[in-house]
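This document opens with one chain alone, in structure tokens, the form predicted on its own.
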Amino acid sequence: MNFAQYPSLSGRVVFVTGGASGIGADIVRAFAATGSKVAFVDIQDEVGQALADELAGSAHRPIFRRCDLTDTEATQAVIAEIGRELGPIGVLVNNAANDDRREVDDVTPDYWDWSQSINLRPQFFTAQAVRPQMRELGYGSIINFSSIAWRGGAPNMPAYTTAKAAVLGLTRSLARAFGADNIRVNSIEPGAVMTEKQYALWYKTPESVDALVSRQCIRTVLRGEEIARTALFLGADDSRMITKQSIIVDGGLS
């Protein structure tokens, strides 16, 4: 299959959270092979500098940076420092996650403020952060990542999707606040995408996979590289006058 390219991609920076594995990982190499300039954080030490040397051939060899996000003064540091070494940030991917499952019964206020100091914290301060680098270069585009798991209320991640029922919220108030500046602020619902840690921890086996798939309208694996291309879409200057939107990218599962 033939895909699109976007040349208003080729030499912007793109600031990429939680890029090390899964979706973020491919979502760091499509910024990559259109010539952005990408960034990534995580706090994957290895995997993430492994992504960076497979990466190494871009046009511009992406930059990654360990950065835990629950610290929200070392990650806006870091957004600061990727600024001054590669340029005003124009496209920011909130796309870090923990969907950590645990029982109703069992979740502690503190389980409770981790799992938002993951899922739902770091998306506003990372937006607050390079809202500036943004107005310099006098547009900008930010994708918050949310989640089909709220809309069916799956029941052994409350936490969880409380706050990706809630990145929904503050992508509709961002995209009004930062509207003037030319800045938009869309989001994006993955469905059930299967990742090497989706494999490891929650379909082991085939069955379990293909039980997920017959749900969905089309029955095929959805892969990472699904929702990269949405996110080249939202980042690109083809979807200018598209803000204040949610896209569910799910198969038809939800």
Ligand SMILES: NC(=O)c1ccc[n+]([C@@H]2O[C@H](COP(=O)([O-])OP(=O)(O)OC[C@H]3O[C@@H](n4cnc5c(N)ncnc54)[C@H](O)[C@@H]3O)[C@@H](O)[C@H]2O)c1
Second form
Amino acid sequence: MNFAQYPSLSGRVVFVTGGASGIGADIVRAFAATGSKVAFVDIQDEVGQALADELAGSAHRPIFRRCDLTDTEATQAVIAEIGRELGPIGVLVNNAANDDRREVDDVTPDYWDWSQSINLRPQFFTAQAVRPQMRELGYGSIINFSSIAWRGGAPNMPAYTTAKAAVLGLTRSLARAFGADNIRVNSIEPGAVMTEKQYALWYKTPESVDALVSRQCIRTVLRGEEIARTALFLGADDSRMITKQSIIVDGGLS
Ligand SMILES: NC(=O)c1ccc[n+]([C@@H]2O[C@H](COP(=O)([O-])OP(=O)(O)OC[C@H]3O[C@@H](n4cnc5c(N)ncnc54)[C@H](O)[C@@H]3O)[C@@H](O)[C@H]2O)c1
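Same protein, different form: I have the form predicted on its own, so give me the form predicted in complex with the named molecule.
Next comes the full complex, and the chain you just saw is listed first.
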């Protein structure tokens, strides 16, 4: 198969949250391969550093910084620092999340707040922090991460699904607020993406993967690369009139 390359992304500064592993790592790889200057943050130190090393031969070696996104001040400080180091950020990918499961009766106020503090709050405050940098550039693309989980009403992760539904509201409000500065804001809603973590926790047998894939219109295992390619498109000038939208990438799962 052949996939598009995006000349507009060459040399563009891209900031990815939760980029050390899973879909985020595929996003880091995809932007690095297209010639972007990528910076990514995560709490997984060694894994993040290893990914930066793996991509050392890229046109621009990606920069990894440890940052806990539940710490809003630290997150905003890293965004300012990257802007000084690499130049103004043109693409923000709000990928990080924690899809921890907890039944309704076991959710406490602290757990609820913790879940929002990683699954929702950072997506607002990173956008707030990159806004002046994108204004300086005269353009920008913010890509938020939702999930199809809220649409189906996944019963055992109510704090997560609430946050992921809220991401669509956040996306629409920010698209309206930032649009006059030519800053676009969109979301991606991945389906069941088979990352190492998903295999280790939920899809331990080939039968369980087959059962899942048989519920998709396209009977192919969904991988992070597919989500990364959607992020490339939304980051590039090719999608320059697309804003306030959410794109589902799930192979037609039901
Ligand atoms: N995998 C799926 O099937 C799927 C489905 C729907 C939506 N999504 C969404 O796609 C995105 C990526 O999913 P994934 O499966 O790769 O997730 P993941 O849990 O495998 O990876 C998330 C990354 O975020 C990092 N992270 C977690 N907490 C952090 C914190 N406090 N500070 C900084 N970094 C932190 C993790 O270390 C990890 O590298 C998420 O927004 C997720 O909700 C995934």
